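Listed next as structure tokens is one chain, alone, in the form predicted alone.
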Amino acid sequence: MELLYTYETLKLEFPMSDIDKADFVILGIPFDGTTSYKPGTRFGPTLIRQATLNLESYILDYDVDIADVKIADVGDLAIVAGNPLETIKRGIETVEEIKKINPSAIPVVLGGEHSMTFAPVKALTPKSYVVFDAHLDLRESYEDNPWNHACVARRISELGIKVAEFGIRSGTKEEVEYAKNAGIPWVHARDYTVEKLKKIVKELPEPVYVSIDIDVFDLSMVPSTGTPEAGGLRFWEVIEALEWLVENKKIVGFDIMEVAGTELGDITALTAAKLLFYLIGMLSK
């Protein structure tokens, strides 16, 4: 496992598995190098894993024990600090090394800006990537940065993957125009209805990669995040149309991004460790 670029960090409360055993194998990106406003998505992964401390572990609404749910957490990929592309290409090896040691395991991002995101999905190589973001990604560059977090969709667009966007509320003309040209459908968040989302997705072909940047959510519910963006979605918006997907798309892998923060139990942390939690249940049920 030489290729695993990772060091072992605060680990989920409940006892772990092996890779070649688990069914979901956790893998922490804590990278913010190219956050452009608020910085701390470095303590991200952390943050959400302490987070995790304070949640039951049974999902009332699948009758899932996520402690009977057999999860690997090889720790935190050791960044190139200040460098995006050279920490990526880790990602991109430890993801693929991941996938050699047991290729039925769903691997689990926690991020980390979203720059990261290209990581798993290159590795993984979706057919899809539905993401719920704030902001459409899709800037050719940002400060002179391909690789800033501001351009990971269009980076993954590029790749020649189905990309769709939900609870979108920021973008400049030129993206609105690239998704126009490239095909690529967004909802804005003013507008979103799981039902919009339905039409959307079911087009798209599979294997489907899931990407959620926490700024999605209203913003009372995620003030540590590196962008923020008021009018957000509600929790419950998300859930259920995640769980429509997990029940009608096959999902090859997923991430939380952009948590930031610099104090355990943030409010932050503590939506996107109840996430964590609600994602890996749907797909154990």
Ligand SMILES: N=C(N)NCCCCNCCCN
Second form
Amino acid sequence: MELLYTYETLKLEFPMSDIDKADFVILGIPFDGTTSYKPGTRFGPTLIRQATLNLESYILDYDVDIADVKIADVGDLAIVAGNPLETIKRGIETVEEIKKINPSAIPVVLGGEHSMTFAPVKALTPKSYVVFDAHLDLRESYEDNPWNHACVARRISELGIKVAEFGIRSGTKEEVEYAKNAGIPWVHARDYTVEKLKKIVKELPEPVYVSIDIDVFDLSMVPSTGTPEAGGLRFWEVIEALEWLVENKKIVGFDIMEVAGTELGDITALTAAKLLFYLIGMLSK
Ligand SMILES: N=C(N)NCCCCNCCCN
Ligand SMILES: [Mn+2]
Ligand SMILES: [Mn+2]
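Switch from the form predicted alone to the form predicted in complex with this ligand and give that structure.
Zooming out: every chain and molecule, the one shown earlier first.
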């Protein structure tokens, strides 16, 4: 089924479901028009899908086989090159189309730069936004653009959605001030513990949208990303947090953003593909 603004792309290797029968609907948003350091996150959706070919579909520790999960993949959004706001508008319309066809499906967005997260969040209207990221993303504007990827959490906060951030190790004094005044809790990567996450997240209203900026992981695991930062979280630390989140909060959607790269089999895409399987797996258990 073709939606207004999407086109067919590489699919996962096992049979995919139709949107109306799916539990998860994958949408790629290959936009990297505002990336400020390393380019290439436009290739993220394709690189992540291709990296899943390397993985067993059976998740040992969950006893869940992703191949048995009803997943639809609508392909990638037809972006508007260089225009984040127009692309976001198309993204909002597309996620709304998906929910109209199948209100119970969980949209899964593969980025593309983090500014695109505004689209599923605006379409799904969660009460809370939990983000794993190296960056606060609370700038008012960056490089003369309020829709820059460094501003996405601020645009979401301005919708009245409760924001909580984990794995942070980059931001400006102004962003820290904004977080304080807006009541946005955030945990620095060096101080992170799952107990601190639980204490903050358990107070958040539901439903929750979960966003993973792949640069939350340590640089060694994700060298191909828009703005890489050393000192990140470990893979199983984030999985442990997500498992608790999924167990304790209603999740309306999630995304994996800022995966860049130019080569098939890039380790950043492999990290993202494993994360994608684990997220779908834990939500399917
Ligand atoms: N959310 C983000 N990815 N933020 C990145 C902002 C750009 C940081 N570069 C600072 C440049 C100063 N030399
Ligand atoms: Mn980000
Ligand atoms: Mn980031």
